[in-house]
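To begin, one chain is listed below as structure tokens, in the form predicted on its own.
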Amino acid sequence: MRKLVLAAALTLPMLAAPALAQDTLKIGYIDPLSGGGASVGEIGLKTFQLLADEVNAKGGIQGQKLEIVPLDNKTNPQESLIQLQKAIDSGIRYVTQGNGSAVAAALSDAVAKHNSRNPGKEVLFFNYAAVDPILTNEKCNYWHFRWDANSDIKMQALTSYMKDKKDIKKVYLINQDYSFGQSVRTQARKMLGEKRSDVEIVGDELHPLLKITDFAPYIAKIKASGADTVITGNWGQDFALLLKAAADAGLKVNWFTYYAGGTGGPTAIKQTGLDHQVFQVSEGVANGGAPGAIEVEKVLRAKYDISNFYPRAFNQIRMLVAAADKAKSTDPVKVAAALEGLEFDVLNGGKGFMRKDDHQFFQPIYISSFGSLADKSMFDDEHTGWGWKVEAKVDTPDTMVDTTCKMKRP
């Protein structure tokens, strides 16, 4: 009898553990929380934590509370794989990442391999910001979903806007030396050549990712080239320091960017005095007027004193909730199936959808410029008194690009 009681006592905790684990759905946030990318990673973490609060206030996901688990990858692919394994070992079956396409490629491949070897323990990888087109083309996989427009989509929108700007005659390209930066330079050359064959590329520079502390030598080259326009995919400190060096050198050119709105970017733009001469391509800004985006902006500023850099994160988590509701489950296999082809009203207004062929999300794309505000009720950034103004909108059907993805489904 004593042996039976003891056996029962030892078994009870083991039986209780899975039930407790099911009370919480955890998402591993694998992004830089130290090193050169930390400022960007911290803002992403706060954004996802705010979203978890939002979801939990509404009852969670299929009755489960949402928890964001921070995992510092130092913007390093190998460290990211260590953090992924740590997440998997602790029972986490959803991970998200955005800063660095080389990191995203490593995670996507590792998740696919894990899932093929561990049926019944599948993990989903939600990509909110890594935009190398290869991730939804040659290296696509069923377990990876991307909510940001890839760099080809963004460059298509940027160059379509630029082609009508007759003051653009000489363009300088400066980008980070990794897959995304290389893609930006390649597509800028290709698409500008197709739309404005009269435009001269007067410089094409690649530099180490998040390693440069003084961009003065690079700015000197841009000045010497006679460029009137710069195209850059730089993000994080690589953009802020680039603009700071431009301000110090008195460089007055137009800038066409992917991530000018990131931490430190608005302050650096104000220091250059380039009033509405710095442009950004994105899925929207709060000053675009969409009620949902305005409300989110107010909440983020009140809680964290930051702007909403990641409208796509809101689309991602809210679509996770919608897919789980559709599947009536938080099981990654069922959620993945529910996400394919799912249509959604995006944060900044309009319709978006997750293309089944390659798991690329499509949504309206905006070109915005940063500068003085005509209306004092508009949002400024980083307490500069300047803010974003929408210059052009590309509707969802016009953002579509072909894919070479040959997706293998389970």
Second form
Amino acid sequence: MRKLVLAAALTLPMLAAPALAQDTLKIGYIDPLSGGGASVGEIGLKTFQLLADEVNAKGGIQGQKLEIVPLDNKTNPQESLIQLQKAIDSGIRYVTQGNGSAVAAALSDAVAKHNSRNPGKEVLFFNYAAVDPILTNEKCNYWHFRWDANSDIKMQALTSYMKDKKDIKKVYLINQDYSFGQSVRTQARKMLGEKRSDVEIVGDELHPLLKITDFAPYIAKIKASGADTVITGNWGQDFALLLKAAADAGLKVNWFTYYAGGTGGPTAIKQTGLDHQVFQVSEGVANGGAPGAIEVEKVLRAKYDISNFYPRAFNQIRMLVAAADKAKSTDPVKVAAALEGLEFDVLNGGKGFMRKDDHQFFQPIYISSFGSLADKSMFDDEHTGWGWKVEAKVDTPDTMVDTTCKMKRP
Amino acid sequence: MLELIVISTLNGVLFGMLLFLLSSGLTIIFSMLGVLNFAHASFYMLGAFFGFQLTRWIGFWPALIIAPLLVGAIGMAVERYGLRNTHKHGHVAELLLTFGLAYIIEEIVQLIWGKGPMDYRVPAILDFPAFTIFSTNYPAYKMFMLLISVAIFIGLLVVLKRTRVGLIVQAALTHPHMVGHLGHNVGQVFMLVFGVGTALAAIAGVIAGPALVTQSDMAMLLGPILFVVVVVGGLGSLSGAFIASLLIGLVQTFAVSMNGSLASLFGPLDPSIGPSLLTDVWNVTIAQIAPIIPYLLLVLILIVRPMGLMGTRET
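Alt. form predicted in complex with the partner chain, vs. the form predicted on its own above:
In what comes next, the whole complex appears, and the chain from above leads the way.
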């Protein structure tokens, strides 16, 4: 009898837990928290946790408390599906992920399947950083929403900026060997060819994703090719270690990148001594001067000693709140409907909107370069004394690209 | 072209020497205890993290001495209290023990230092280009790594071939029972060898940490290739491990610098065939398959010469 009471005392609170869940809205954060992608995954997690705190301080979403549930996927699609199932089983209706387009594609498929088989228990997938265009084109799906500009949009902006730089003559492409890296290389070839037919592509490299510890052999190859400019979509340690090897070898070229601002990137750039020769295309940097961006930058630095690498995460969570307010519900089906076509004032200033046709978010895109700061009041990164400077801005209408998506609506 | 060859050779030799530092300990342990120490790369990782932490506290140079000693002590404890007890249950039990140990070490490292990369810097005194060759700088720190590796190789060779301790160790490699019967404490020799082996791995960790990346997945990234070195080089052969390390270092580095593919050799496929598995295979470059070449070598060696390049006995 005593054992029974004890067992009941232990299990009853567990049974009561789902009842409590009504008061919290959980977002499953499925991203690498171990392995080669961990450094970026941790930054993303901290950013989302800060956002949850922000939302909860303002009274939550439709009265519900927002909670971020970290689920480690080791940057592996297979592991991600297990984590997704785990999330669904524990009653989570929103998942977010960003690192790795192969992972995003697997999640998008799985969520679509789950939703068609379990009406009334729909799950939404918010993609904050996986930028393979395929996710909002051939493989688009109603339950997937992407806040980051896709790779084509970014390459369009990068090449438009490179077009007027006459000192660019020989370009080397180095990318990670998976769907995203491959799309960067094809688009770079295509768009550079259209805009600057005089530019010669002197190398086109694909290397294993997050497995290389020493990029010296690759740097030797770039050097031997005589390139003056490198385009890379590398992220996480693949960018930091690439630049570290470049610094060691004293490679002096222009770098056009997607993710130079990730963990370790700024430190490595400073080591190369390339002052304002490393460019990044993104949805904005705090040094761009938007008051909202400056404010969150200060909070993130004070709380976690990191800079804001994911302004899109802010747009994502704040839009979730706006959509829930509009729908007067946190039910995923209603929120999804409310998100379609929703206009929003983005963190870095200006207007963005969630395109109904493919669920791709469009927003102003900036090219910035990393180097010494003219103004002491500006933010530096990773205590290097160097920071980002906005070089060019592409407004929302000019970032629009066509989509082949034929959305199937429920 | 010459430029690429020279730089690749330098890079390849450097990577090869690092592999040697790691595999020398592994191969000696393997041949003496008959244990394929799955946790060997984990001791390398421990070395890197201890080195990082001690560098923070007392500086790089003391860390270079103390971290390997600490890791060596841990290694000896593992042999004394772990492996020796499981020994009577056979090699499978020992293998499983080191396998589990690798995971435990990784988890502990993650608990203490987290999962992100550490900011482990090259000591300021070595942070300059040693020389410039074909307008490429060669960092002094990498030269330092090379020197340390060569010094340890020579030191090991001298100890094994020219001293009494080396004599006993060598004898124990081939005839452990006979050495025991002669009155030597084989258990103690084993413990010592295990400690020295893991300490060697730790030295590699301390010096490779700043040059490569100090992160909790570094053991898993480097671990598998060590087994390739040991098998290719030959069981228990120090010079075999040396040759195999250099071979694999050079092969991997040179493979990265090559752009050749079947398409460039025989011309592109007829475009009317359309994209298929065949076009993928046809167009893949040597650089892209560089990471799997060592494993290809492993398979080939096992088929053609199972005792390895310099090995003397088959196990």
